[in-house]
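The chain below stands alone, shown as C-alpha cells; this is the form predicted on its own.
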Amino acid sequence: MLGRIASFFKDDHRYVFLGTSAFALVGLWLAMQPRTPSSFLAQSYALEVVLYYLLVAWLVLSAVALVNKLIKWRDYGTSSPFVRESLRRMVRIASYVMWAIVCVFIVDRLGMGLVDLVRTSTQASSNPTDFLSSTVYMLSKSSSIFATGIITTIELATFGTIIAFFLALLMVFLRIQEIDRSDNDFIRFLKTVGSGFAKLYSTVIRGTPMMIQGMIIYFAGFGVLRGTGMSVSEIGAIWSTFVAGLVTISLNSTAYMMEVLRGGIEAVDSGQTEAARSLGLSQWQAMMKVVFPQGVKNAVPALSNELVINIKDSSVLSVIGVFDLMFATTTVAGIYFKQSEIYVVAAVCYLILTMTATWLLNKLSRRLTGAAPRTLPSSN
C-alpha cells in the first residue's frame, strides 16, 4: 500500500492541468463562501488571501499551458517547455500543493460548517425548519429508536440468511434427486415426492411477495396458538413479530438459495459424476463427495448476495410490526410529522449496511473460492 502511494506521487499524470484546475475552481468557490463561526481560517485572514491567490496563480499557469499547446500543437512534444522533465516535476509538485489548499478550504467551509450545524441543531429547543438542521435534530433526538431498528435489521438479515442456507442445502438435495436404476419402488416414491415438493415450494415462495408471506405466517401462527387456548400475552411471549419475521426471511431466502445452489451444482461438469460412478461410488456418494462440494463452492458469490438482499427486503416486515429500521423510520416520521428528512436518513442507513455487507462478503468469497465464477445469477 505504501509503495503504491509513493509511486502515485512520483509518477507523471495525464491532464494534470485540467484536473487540478477543475478542483482549484471548487476551492475558489468555497473561499468566496461566508465563514462559519468555527472557521479556523477566520483567525488568519492573510493566510487565506495567500491560499486564494495561489489557486488563482495555478489557473493562470494552466491557461498559459493551454495556449502554448494550441500554438505548438504540431511539435508540442519536442519544442514546448512544459514537456521538460524538470518543469514537469515542478508542475506535479505544484498540483499536489493546489489539492492540499483546496482540501483546507473544504475542511474550513464544509467540515467546520457541518460541525456548527450539528452543534446548533442538537441544542435547538424545537425542530428547525431547514432540511439539514431538521434532519440532524430528529436523528439526535431519536438515535435510540434508530439504533434499535438497525440492530433488529442486522439480526433478521444475518440469522435469516444463515438458517436459510442450511435449509437450502436440504431442499436442493431433494430438488436434484433423480431415479436410479438400482432404486426400489419405495426409494423411487420418496425421490419423486421430495423433488416435487421442492419444486412446488420454490414456485410458491418465489411467486409471492415477502410482505404477503410475512402476514400469512404471522397471523397463521397467532391463530394456531390462539386455538390452543393461550392468551394474547402468552402468545406474544412465544410468537413475537421478530420471530415471525425471522421465519419469513428464512423460508423466503431458502427458495432463492436453493435455486442458486442448484445452478452451482449443475455447473459442475457431468464427467465428474460419471467418473465417480465408474470408480464404484453410488449416486448418493458421488453427489455428496464429488458434486455437492464443488457446486456449493461455485455458488458462494451468489449465496453471499442473499444477505445484502435480506437487509433491504426486511423492510417489508414492518407491516406486521417488526421493529426494524423501516418501522423505526415511520415511527420517527409520525412523531415529528416530517417524512422527506427522515426517509433520507433511512436510505443512507440501508446504503451503509449493504455496502458494509458487500465489502465483507467479497473478502470472504475471495478467501473461500479464490477466482470464483462471476456468471451465476442473483438470487432474485
Given for the second form:
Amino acid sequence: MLGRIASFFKDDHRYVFLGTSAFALVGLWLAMQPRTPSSFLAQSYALEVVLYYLLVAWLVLSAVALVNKLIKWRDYGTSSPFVRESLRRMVRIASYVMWAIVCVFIVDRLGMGLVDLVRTSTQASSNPTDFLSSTVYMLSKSSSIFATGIITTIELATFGTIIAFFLALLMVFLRIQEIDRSDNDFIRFLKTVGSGFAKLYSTVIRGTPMMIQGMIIYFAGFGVLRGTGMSVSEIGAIWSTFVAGLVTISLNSTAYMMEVLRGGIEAVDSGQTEAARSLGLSQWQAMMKVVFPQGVKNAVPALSNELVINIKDSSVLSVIGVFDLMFATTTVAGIYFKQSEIYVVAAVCYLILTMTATWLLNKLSRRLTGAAPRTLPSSN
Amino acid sequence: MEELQQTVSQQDQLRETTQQTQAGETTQQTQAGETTQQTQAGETTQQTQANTPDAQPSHDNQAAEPLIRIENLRKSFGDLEVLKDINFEVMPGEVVSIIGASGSGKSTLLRCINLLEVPDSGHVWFHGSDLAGERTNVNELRESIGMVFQSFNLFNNKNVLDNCTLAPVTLKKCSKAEAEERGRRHLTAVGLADFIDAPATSLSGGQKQRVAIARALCMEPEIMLFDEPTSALDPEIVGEVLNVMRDLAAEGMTMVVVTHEMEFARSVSDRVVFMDAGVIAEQGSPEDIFGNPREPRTREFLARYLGE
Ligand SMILES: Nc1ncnc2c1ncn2[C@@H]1O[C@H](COP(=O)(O)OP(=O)(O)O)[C@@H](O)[C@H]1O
Ligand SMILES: [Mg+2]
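For comparison with the form predicted on its own, provide the form predicted in complex with its partner chain.
To see the whole picture, the full complex is given below, headed by that same chain.
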C-alpha cells in the first residue's frame, strides 16, 4: 500500500494538466460556495484568496500548455518546453500542490458543512425539511432503535447461518444416501425414507417464500403452546418473535445450504469412493472418511455466501414482528412519517453489513481453502 | 538367472500349496512341460500347473485351488455387452497380464473381480464365496483384494501416510501404531520414505501411483489388481512404477495386471490374456502369446502395438 502511494508520487503522469485542471475546477466551484459557520478559511480571508488564484494560475498554465500542444502538434515531443525534464518535474510538483489546495477547499466547505449540518439538525426542535438534515435529525433521535435493529439482524443472520450449516450437514447426509448392495432391507428402508424426506424438505422450503414460512412457524408455534394452556405472556417469554424468526431463517437456510453441500459432494471424483471401497471400506465409511470432508471443503466458498444472503433476507422476518433492521426502519419511518430518507439509511446499513460480511468471509475462506468465494451473491 | 527365479517362485507357490493341502497329501506340479520334483519336510510333492497355451486351467486334475475363479461372467452397460460369458482363473502366486485394445472390456473384467462393477450374471469365486452373490459380504472380501487405478485415486484430503493407514485403522485390522509401522515399511519399499508427511495432492504421478500401491499393500491383500497403472504417467517415469510391480511379483504376490506395457507383460507375467470385444480371445504363456500367437486378431493387435 505504502509502496503503491510512493510510486504514484514518483511516476510521471500523462494527464497531469487535464486531470489536475478538472480537479482545480471543482476547487474553484467549492471556493465560490458560501462559507458555513465553522469554516476555518473564514478566519483568514487572505489565504483563501491566494489559494483561489493559485488554482486560477494552474488553469491558465494548462491553457498555455494546450495551445502550445495544438500549435506544435507535429514536433511537440522534440521542441516543446513542456517536455523538458526539469519543467515536467516542476509541473508535477505544482500539480500536487493544486490537489492539496482543492482538498483544503473540500474539507472547509463540504467537511465543515457536514459538521454544521449535523450540529444544527441534531439540536433542531422539529424535523427539518431538507433531505440530509432530516435524515441526520431522525437518525440522531432514533439511533437506539437502529442499533437494536442492526444487532438483531446480525444475530439472526449469524446464528441462523451457523445453525443452518449444521442442520444442512445432517440433511445432505440423508439426501445423498444411496442403496448399496450389501444393505439389508431395514437399511434400505431408512435410506429411502431419509433421502426422500430431505428431497421433499428442500423442494418445499425452496419453493415457498420465507415470509410465509415465518408466519406459519410463528403462529403454529404460538398455537401449539396455547394448546398446552399457557398464557400469552408465558408464551411470549419462550416463543418470542426473535426465536421464531431464528427458527425460520435457520430452517430456510438449511435447504439452500444442503443443495450447496450436495453440489460440493457430487463434485468429488468418483475415483475417491472407488479407491476407498476397493480397500474394503463400507459405503458409510468411504462417505465419512473420504468423500464428505472433501465435499464440504469444496462447498465452503459458496456456503459462506449464505451469510450475506441471510443478512438481506432476514428483512422479511419483520412481518412477524422480529425487531430487526427492517422493523426498526419501518418503525422510525412511521414515527416521522418520512419514508424515502429512512429507507435510504436502511439500504446503506444493509450494504455496509453485507460488504463487511463479504470481506470477513473472503479472509476466512482464503485461509480455509485458499480460494476466494464469488463476491456478489444473488438472493435466494 | 530367470530360470532360477522361476524355480524360486515355484518354491514359494509350493510352500503355499503345502500349507493349503493336508499334511501327508501328495501334490503334483508340472510347469510348461518341465517337471520339478521337490522334497519338502520329508514329503514328495509334485505340482501341476496347467498354464500350457491351449489348456484352460482345469481344476479337477489339480490340487491347488485357484484364488479367483470367474464363471460365465456377463456384463452390459445398457445395450452394450461389454463382457460376454467370461471364464477365467487366477492361481495363487500367479502373475496374469491382460492385454487388448481399449474398449475391449479389460477394466470392466478387473472391476468385476472386486465388484466395483456388479456383473449381470455369473460367479466370481474367492475363498469359497461368490462375490457376485446377493448376500455376500463384499466389503470383507475386498479387504483381501488390493486394487491400483489408472488415475491413482489417492485420498486428496489426507497426507501420504494417512492414505496408507486409513483403511487398516478404520477397519480395525490393527492398531494405529502398527498401521503406521506398516505404512512406513511399504512406503520405504516403494522408495517414498521421505514423503510420509507430504499431502497426497503434492506428489508427482509416479509418486502417487507408488503410494497407491503401498496403500493397497497395507491391507495385506492376497491378490493385487492393476488397471493400467502406468497409462497416466509420463514415459520417463513409467519405469519407477513398473519396478515396484516387478519387485512385488518377485515376492510371490498374486497379480492381475491390465497393461499396455508389452515388455512388462512379456518379462513378468506367468500368463498373458488377450481380450477382444468382451471375450478372452486367447491366453497362454508370454512366450506363446508374443512369440507364436494362434489367433489372427491377437497377431493383428500385437503387430499394431509392437510395430510402433
Ligand atoms: N460405467 C460405464 N457406463 C457405460 N459404459 C461403460 C462404462 N464403463 C465402461 N463402459 C464401456 O464399456 C466398454 C469397455 O470398457 P472398459 O472395460 O473400460 O474397456 P478397456 O478397459 O478394455 O479399455 C467401453 O466401450 C466403455 O465405453
Ligand atoms: Mg480400461
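Just so we're clear, the structure is a prediction, and the values are computed from it rather than from any experiment. Residue numbers count along the first chain shown, from 1. Throughout, rigid core stands for the largest set of C-alpha atoms superposing within 1.5 Å between the two forms.
After superposition on the rigid core, the Cα of S304 moves by less than 2 Å between the two forms.
Comparing the forms between the two forms, the C-alpha position of F189 differs by less than 2 angstroms, with the core used for superposition. With the core superposed, K289 shows a C-alpha displacement below 2 Å between the two forms. Relative to the superposed core, M98 has its Cα moved 3.4 Å between the two forms.
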